[in-house]
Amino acid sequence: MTAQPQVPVLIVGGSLVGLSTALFLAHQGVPALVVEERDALSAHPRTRGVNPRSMELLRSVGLAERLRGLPSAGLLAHNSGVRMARSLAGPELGTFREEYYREVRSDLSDLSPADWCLCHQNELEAVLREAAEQAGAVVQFGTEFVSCTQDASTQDGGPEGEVTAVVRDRRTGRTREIRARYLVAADGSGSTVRRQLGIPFPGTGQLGRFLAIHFRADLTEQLGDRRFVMCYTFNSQVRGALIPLDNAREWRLDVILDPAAPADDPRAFTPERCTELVRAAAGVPDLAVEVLGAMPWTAAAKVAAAFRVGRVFLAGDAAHVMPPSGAFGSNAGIQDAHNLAWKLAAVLTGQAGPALLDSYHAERQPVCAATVRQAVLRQQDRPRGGDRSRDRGLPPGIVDDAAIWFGWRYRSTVLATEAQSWLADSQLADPQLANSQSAASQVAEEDGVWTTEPLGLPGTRAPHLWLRAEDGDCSTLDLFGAAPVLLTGSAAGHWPAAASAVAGEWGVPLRVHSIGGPDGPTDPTGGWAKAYGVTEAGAVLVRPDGVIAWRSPDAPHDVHAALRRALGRMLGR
């Protein structure tokens, strides 16, 4: 066996959430290595849906427009909307509408700078993975994790220690040790970390079982002009999901299967049964169809019991794993990505304590155990048939779909409570506003994980709105990224000496933007105080992954003293 050097992180597995926390870890500064079993990335398309929120983070790392430029992405640009049919040739049954659902190309221009982008899963991969490598992070091919242990007296994951983790080789049957600071498990939802570190995964492990058929029969015809994200099918011969592509000769169609049928048997995905069905659904008898894979899969609703164990995370599937109803699960986990990504950089550059890695599970677990229920309750409501009430209200416990992408609230150790914000020095300039506050947060409290008008609360994200600067109009968002930011308004006073003050305490940046201040972006709609829940001479501490982890509505009377106590917390110090 042979040993390599130390590495900060070691990142196991090479898809889309493990490229994208490699590609997060390069953008703070922080080399990984990416270890995969498989020989290359998979030409499957798999999964298609790029969230808006995921698409905002994303665009903080300049992806945005290349992954917009994709071949798919292109020919997938004007697909919106779920139909519901006989046959793809038959009569159309319905559109799918419910308050809660927002369609691909519904105007979130208010809510966010980026909107949903229809792309392969392959291409994605193919684009993430070639960002990461060109940051620094190293991605080896052909290398299945072992096994690994940590350092037994550093598993509260502080400054010193590590984990060692065994890798083999697969072409050569050679393995090597390899020694990293922290382990990120993005290994899917059969983690062998995960089972190797006895993490329960708990949940319902079969929801349903199905058939992925990807295929490429010319069905130009029968589409006509329509454009959209699927069309469930319901005769005698089929019921499922069939998905363009392309918009023309290659598709996908989710086969619903018979549960009392035997598991993965074969015999049951022949090509030509799998031809049987497409025909079926595309309601054309004598259809060419070439049959380009089949792959059973099963929906199961499962959420790790923790996701942190010492210097190892789980992220992606290896935590969470959901029904495909909302397109939730990938953007869940590119999204655990994110939050990890800056905490692991922070601690490692010495600008944080070992603290905030805690909450990494204290914020990510309550979130994705939320949308796992939201995924679960999507595919329950989902057309059964095509016969639909168009009477019945909103299904109980459904939260529409802008608030899972926008609206969740994260709680730790590390974020203000709404108590201490505007509490920031026993007393505000204005009462009135110190209480109007509290009041929202406990309505939110109240909500649990999901707000409905964050408002600026410490733990949201924080809010978009459009701004315009020296060159040219920019989103609240594109101030965030790098390093923590305090947000101040026109009336900054004494907020911009303190921040600088406080970051050469804790020996960390910290950017200012003075909105509508003499050197700050102007805001031309004069609402950014209102969607942070600040007055002007308010401020707001806001954390590289876009949260907001501190607000003082007012200028408290000890600007310096609450500020650096704010800032203190968020680096778990």
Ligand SMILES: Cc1cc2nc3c(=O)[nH]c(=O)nc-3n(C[C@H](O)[C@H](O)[C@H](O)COP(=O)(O)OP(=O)(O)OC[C@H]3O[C@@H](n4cnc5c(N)ncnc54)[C@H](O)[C@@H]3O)c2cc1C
Contents of the next structure:
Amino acid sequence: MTAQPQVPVLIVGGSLVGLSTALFLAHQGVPALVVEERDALSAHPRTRGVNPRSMELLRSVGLAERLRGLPSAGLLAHNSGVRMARSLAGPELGTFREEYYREVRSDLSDLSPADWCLCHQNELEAVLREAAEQAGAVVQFGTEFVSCTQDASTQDGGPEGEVTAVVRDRRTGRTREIRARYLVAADGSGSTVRRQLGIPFPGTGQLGRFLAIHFRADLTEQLGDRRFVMCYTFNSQVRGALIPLDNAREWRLDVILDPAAPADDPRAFTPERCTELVRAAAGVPDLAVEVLGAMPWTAAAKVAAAFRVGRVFLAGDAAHVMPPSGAFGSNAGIQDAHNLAWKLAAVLTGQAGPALLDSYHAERQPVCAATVRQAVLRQQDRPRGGDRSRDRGLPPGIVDDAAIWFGWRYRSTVLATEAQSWLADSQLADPQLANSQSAASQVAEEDGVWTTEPLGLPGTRAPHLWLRAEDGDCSTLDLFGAAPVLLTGSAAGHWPAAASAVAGEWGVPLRVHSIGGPDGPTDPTGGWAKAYGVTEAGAVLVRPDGVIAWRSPDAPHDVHAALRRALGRMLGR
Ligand SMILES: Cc1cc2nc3c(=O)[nH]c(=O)nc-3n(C[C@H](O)[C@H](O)[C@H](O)COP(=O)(O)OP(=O)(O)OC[C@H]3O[C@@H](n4cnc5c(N)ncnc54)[C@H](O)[C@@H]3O)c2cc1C
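The form predicted in complex with the ligand, contrasted with the form predicted alone above:
The next block holds the full complex; its first chain is the one shown before.
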């Protein structure tokens, strides 16, 4: 076995989440090494829905237009909605409409500069890989993670310790060691890393079994001008979901299997049987079908008990699995990657203390657990759309899709609680604002995770508003990314000088954007202060991942001391 020089971050798994982590790390200046046991990226289209929050994150690293230019994104650009039918050629039973459900083509322009991008996961992964490599990451295929040990003397996770992984070359069988400061396990639901660390993965393992049949058949005529995301087909021969991959000849049929029926054993699905099922779902008995593949999969709902053990972090399906209803699973993984990347980078450069790394579990685990619950509620609710005669009403606790994309609230030691934010304010000018803020906080307390109107609460996503800058319109979200940001209003007062002093004291970059101020972008709608829950004399500290760390509704007596405390806390120092 040969020892290797050290890498800052080793990522196990080169699929959606491993590649996203490598990409976001590279954009923070950290060149990660990705090891993937396959010989190449998976060619299976798998998930197709990059949701609006994930698109915001991918937009922040300049990939939005590239994703929209993908062949599958072009073909699916006008698909929206879920239908129910006896078969594709047969009568439609209805369109799925529920108050919590937002169709892909809903207008989100008030909420976000981004919206859905439907594209195949294999095409998305190719873009992520290329962009990550261009930005400095290295991806090694045919390399299997075998085991790892952590440096016991540095359990606080500070940047000076290391983790040593043993990997095997799948071609030669030779093993070697890789030393890294940190390891990110993005090795999927069966994660070897998670199992070796003994991290419990509780939840429900069998919420449904499916067979994903990938096939070619010309269904142009039966589809007509309909452009749906999926069509549930229920008849005496098949129960499943038909998913168009190009609105013409390439499709996926997810067949719902009955675990108790021997005929539904996935091994019984020969190409002939798959062809029969496709014909039944299409409603065309003599349809010419080419079966490209059939992959059994199980819908499960599980969340790892710990997202971090020492220097090792779990992300994506290694940390959580959920039913596909809502398409939250893959997107939650992209959001794990984004939450973690800037924290690892900040600790590696010495800008942040190791306590910042604890916040990864504290922030992501409850939000992922709540997202899993929402996916389960949606899976339970879907059949209701097809059979109103058994209508039991909406499942209690189900929340709007948009709240799941944009309305989560993190809680961790590096985020101010609202009480602390308000302590900074000794001279609140607007009592009405104060009332609306405390009402919003109450909603958040009751629900735990979801807020319908975050209003700039610490721990929530910084809201989107269109601003006007010298070089054109931009979103508030475009101001965040590389470094922490202090947003101030037209009455910025002492904030810019305090920011410059505090940045020097902590040794970190801190950008100031005074919205409506002399050098800042203008606010055409005049809505920024209200959206962020401050006055024009207040300030908001936003992390590189676009999460509000702290805010001061007005200018406190000692601007410098308040900001110094807030930035130190945000950095875990
Ligand atoms: C047929 C199918 C359909 C799906 N449809 C949807 C959908 O409609 N909506 C949705 O949200 N999600 C869907 N998913 C789930 C979605 O694909 C996953 O959520 C997503 O891929 C998770 O990404 P990940 O990177 O965390 O894990 P994975 O994609 O599972 O990737 C893990 C990677 O780690 C590698 N690996 C594992 N062990 C090792 C090791 N020891 N050493 C090195 N490498 C290792 C694997 O080879 C793999 O490439 C679907 C999945 C499948 C299979």
